[in-house]
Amino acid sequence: MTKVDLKFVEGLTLAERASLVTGHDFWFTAEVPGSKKMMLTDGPSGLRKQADDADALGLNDSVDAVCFPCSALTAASFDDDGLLKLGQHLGIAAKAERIGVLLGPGVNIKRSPLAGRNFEYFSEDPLLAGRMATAYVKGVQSEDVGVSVKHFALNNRENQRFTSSSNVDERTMREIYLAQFERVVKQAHPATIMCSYNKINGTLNSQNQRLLTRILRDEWGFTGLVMSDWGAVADHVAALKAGLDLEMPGNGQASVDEIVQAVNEGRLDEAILNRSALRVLKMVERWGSEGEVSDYDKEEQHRFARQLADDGIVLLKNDDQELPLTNDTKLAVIGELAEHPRYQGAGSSHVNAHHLVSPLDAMPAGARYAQGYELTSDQEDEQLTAAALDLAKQSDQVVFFAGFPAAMESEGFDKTSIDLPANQTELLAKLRAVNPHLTVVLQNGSVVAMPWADQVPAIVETYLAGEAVGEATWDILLGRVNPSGKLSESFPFKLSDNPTYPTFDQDKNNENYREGLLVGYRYYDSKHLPVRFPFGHGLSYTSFQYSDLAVKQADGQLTVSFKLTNTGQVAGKEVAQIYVGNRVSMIEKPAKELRDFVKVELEPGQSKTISRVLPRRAFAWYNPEQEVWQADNGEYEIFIGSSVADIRLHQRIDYQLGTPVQVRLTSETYVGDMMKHQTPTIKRALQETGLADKLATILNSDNAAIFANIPLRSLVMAGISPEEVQQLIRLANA
């Protein structure tokens, strides 16, 4: 292929350049003289390569490929290295199939448990989502396959996703909904970014110059290509002007003619077209893959899929050491999901699995199975119920497989409930009555309400665990693997506890982010609202002790160190989580926020000292007025824990690596704020005006609290003249 540059682009005909900025069909870029076409395909959890004329949502079969666990489960691993290896495995598969760009990962925030695509996203927390995605992207691209990080941005619901406007304030957008994209762009340098369908504050994302150019390119330094989600472009000319490079899937000759006409009529600057055409050609040059499709080791990929699921499955509850199961147990396995498991999501992430192993296939010899309920109905089947209860009565322990049917959660629509189907919960209640030794294994793409949780001794969350679901589930249940997964999202007691409950999906045209920064655990933790299972929660078959917390500031950075000890009888992995609470900044802020985590493997009795450096950004908030990330000097709290609600170590610190809290005096400045954040200039102004002594007297009186809470212009009530106040303001701001 000819090396491409701007001169090469200018040598193409106008129609050829126009063809480059629109997809040739569903999956290929256009081919022009001197450059080949390139195939893109879905693949967050496995390849979904289809024939050239296949549809966008996969109604036709795709190639045989290993189905890895969904992002909801891989994020629960809290394991950067595991996500790097996942990316490498996907890259190997994509390269063998001659794929140029893999469409994934999805990094949108899990704002509401009703969002239909939550299974495809990592977390409610931007740090965790960003870390997992960064590792994934590095892994895929290390195999010379590009990625498309999606869906940029604020695509947090599926209903009316093509037209609804996500309305959000600037600070919330930067700190919660853009932060993970920023991390991936700056640290992993993805080949492409995919813009989402929705609008942000009224502007369609495919036409949003601030989003696609000013923030993505000018601020973050992105140098790759911006493509649209399939069908996201309403006005191709406006989209090109805003910074979109490639419309997918394109409308054939009509799209080419539209661009040619716009250039000829002067509605589109030819230089803008050339810029986007060059980016498409550069993408093909860097990531295009030529040659024949080749074989790769799918059995090894299946083994890795099992290992990845092992590392993410979350042990939510284990009273009286109900798990792991013992080999001599008379075991009942109940629930159709054991036979026909939910192991992947529906829609564009659906994979033609290479080798599905169901829990029924992998269950221990001697265990007996009863269907219990029908997945295609929520009504009780008396005959199935009777058989399940009879088996439970004859058994020492029961493993009940429960979860959401495939029709309940998918790309393209949002859920209306987080409750299990009625026939499952009714059977669960009857099973509890006849056999108290009951373990519930969940298969679901997102949050489940569990009003029955207090009545069962053990609960295991497997999410959508990929094609090795059966093997991985029994690895955990039988203790072949010690569980180490942690929840990457909060599980509330009920849907109405969620902060988005009053607003989510209530307006067809607008999705109003009224909860602001208080998403997920930031809300529950700040409000002291109990949840069923908190963010970061996950049990183990061993126990861990945290000790010896030390925090040091030196050489322009802050280092947190502590000791972690395995105090149990078996080897295990613990995810130690570091949270920071901001106590100095005069802004709205959550009680604490995840700022780092590390997964540590320890033998019984083994200790390790963990040392982590927290960057300045860990203490920063986005100041929309100055358009900067601001870290204020002053008091913070460092929390080390096994979850956001299980804090083991805690220390207050005086952080002095940021900037002094700036108080520019106005007549509206409150006396208490001025006195709390006195700069040397303010102190000098107080002395020169003679107000230092007057205010000291006032603030030491019985009315101190009242006078601290009045603006400077109201000090006339304390006998201080308006002229004295204005002189103070003038000197303090000099």
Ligand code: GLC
The other form holds:
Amino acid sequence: MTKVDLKFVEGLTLAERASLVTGHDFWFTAEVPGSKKMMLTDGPSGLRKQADDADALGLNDSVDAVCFPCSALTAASFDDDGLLKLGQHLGIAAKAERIGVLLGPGVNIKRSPLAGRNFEYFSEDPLLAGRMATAYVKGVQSEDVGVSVKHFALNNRENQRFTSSSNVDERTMREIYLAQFERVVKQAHPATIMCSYNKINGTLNSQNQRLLTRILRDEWGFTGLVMSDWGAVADHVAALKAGLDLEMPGNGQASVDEIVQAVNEGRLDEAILNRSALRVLKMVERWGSEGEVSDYDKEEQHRFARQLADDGIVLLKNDDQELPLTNDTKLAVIGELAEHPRYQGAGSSHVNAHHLVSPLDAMPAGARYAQGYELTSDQEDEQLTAAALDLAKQSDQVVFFAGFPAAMESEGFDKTSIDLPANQTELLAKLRAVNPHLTVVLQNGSVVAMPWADQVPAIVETYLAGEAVGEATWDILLGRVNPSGKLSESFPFKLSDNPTYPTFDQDKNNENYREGLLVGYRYYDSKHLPVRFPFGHGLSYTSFQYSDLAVKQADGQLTVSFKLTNTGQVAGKEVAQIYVGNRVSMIEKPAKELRDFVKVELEPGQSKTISRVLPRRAFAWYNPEQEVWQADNGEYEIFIGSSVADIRLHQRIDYQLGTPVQVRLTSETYVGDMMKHQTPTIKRALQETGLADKLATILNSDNAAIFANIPLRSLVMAGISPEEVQQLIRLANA
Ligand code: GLC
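The structure above corresponds to the form predicted on its own; please provide the structure of the form predicted in complex with alpha-D-glucopyranose (GLC).
Entire complex below, previous chain first.
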């Protein structure tokens, strides 16, 4: 292929250039003289390459491929290295199948527990989502396959996703909903970004110039290609002008004719068309994959899928060491999900799984199974119930498989409830009544309400664990693997505790992010609202001690160090989480926010000292007026925890690596703020005007609190003239 550059593009006919900026068909880019076509294919948790009938929702067949755990589970590993390896495996599979760009990962924030695609997204926290996605992208692209980080941006609801407007304030957008995209773009340089269907504050994202060009390219330095989600383009000319380079899927000759006509009529600048055509050609040149499909080791990939699930599965509860199960126990395995497991999501991420191993397939010898309920119904079945209870009575321990049936959660629509089907919860209660040794294993793509949690001794969250779900589940239950997963999202006691309730999905055309920054744990933790299981929570078969916290500011950086010790009897991994609480900036802010985490493996009795540098950004908030990330000097709290609610170490610090809090005096400045943030110039101005003594007297009087809370323009109430105030302001701001 000849090297593509603008000269090459200008050598193409107008029609050829127009054919490049729309897909050739559902999965391919167009071929022009000197440049072959390239295939794009889903998905985030395994290859969905469709040989024949193409569709965007996993309805038709796709090639045999290993189905890895969904992103909800991989994020629970909090393991960057695991996500890197997942990316490498996906890259190997895509390369072998001659795919140029893999359409993933999905990095949208889990805002409401009802959102239909939460299984496919990493977290409610942008740092965790950003770190997992960055590792994943580096992994895929290390195998010479491009990615498409999606869905850019604020695609946090499925219902009316093609038209709904996500209405959000600038600071929330920057700090919560764009931050993970920003991290991936700056640290992993993804080949492409996929713009989402929805609008942001009324502007359709496929033609959102501020999002696709000003923020993505001008601010973040993205140099790749922007493609649309499938069917997201409403006005192709407007989309090209906004910075969308490739409309997918292709709309055929009609789209080519539309673009040619727009150029000929002067409605579309030819330079804009050439710019996008060049980006398509450069994508194909860099990532295009020619030649015959080849084999790759799917059994090795299956083994990795199992290991990845092992690393993410979360032990939510384990009273009196109910788990791990002992081999010599009479074990009952109950629930149709053991036989027909939920192991992947529905929609465009659907994989034609290479080798599904169900929990029933992998259950230990001697264990006995009862279906218990029907997945296709929420009605109890008397016979199934009776057989299950009978088995439970004869057994030492019961493992009950529960979860959301496939029909309940998927891409394309949102859930209406987070409750398990009634036939499962009714059976669970009856099983508990006949056998207290009851472990619940959950298979769900997103948050589930657990009103029964206090009645059972053990709960294991396996989410959608991929094709190796059976082996991984028993790895954990039997103690072959010590669980180390941590929740990447909060599990509230009930849906109505969530801050997006009851407004989520109430307005067909608008989704109003009224909770602002307080999404997920940022809400529950700031509100001191207890939850069933908090963000970052996950138990182990061993125990960990945290000690010796030290925070140092030197050489322009802040270092947090602490010691972690395995105080139990078995080896294990702990995810130590570092949260920061801003106590200085005079703005709305969550009580604390995740600013770093590290997964540490320790032998019994082993200790390690962990040392982490927190960058300036870990202390920053986005200032919309100044359009900058601002880290104010002053008081912060550093928390080290085993979850957001299980803080083990804590220290207040005076951060001095940011920007001095600039209090530019105005007549509206409050006396208290001025006195709290006295910069040297303010101190000098107070002295020179003689107001230092006057104010000291006032603020030492019984009325101190009242006077601290009045603006300078009202100091006449304290006998200070407007002229004196103006002189103070002039000197202080000099
Ligand atoms: C779908 C999804 C997107 C997927 C694309 C192609 O509608 O939103 O994630 O990559 O279309 O299947």
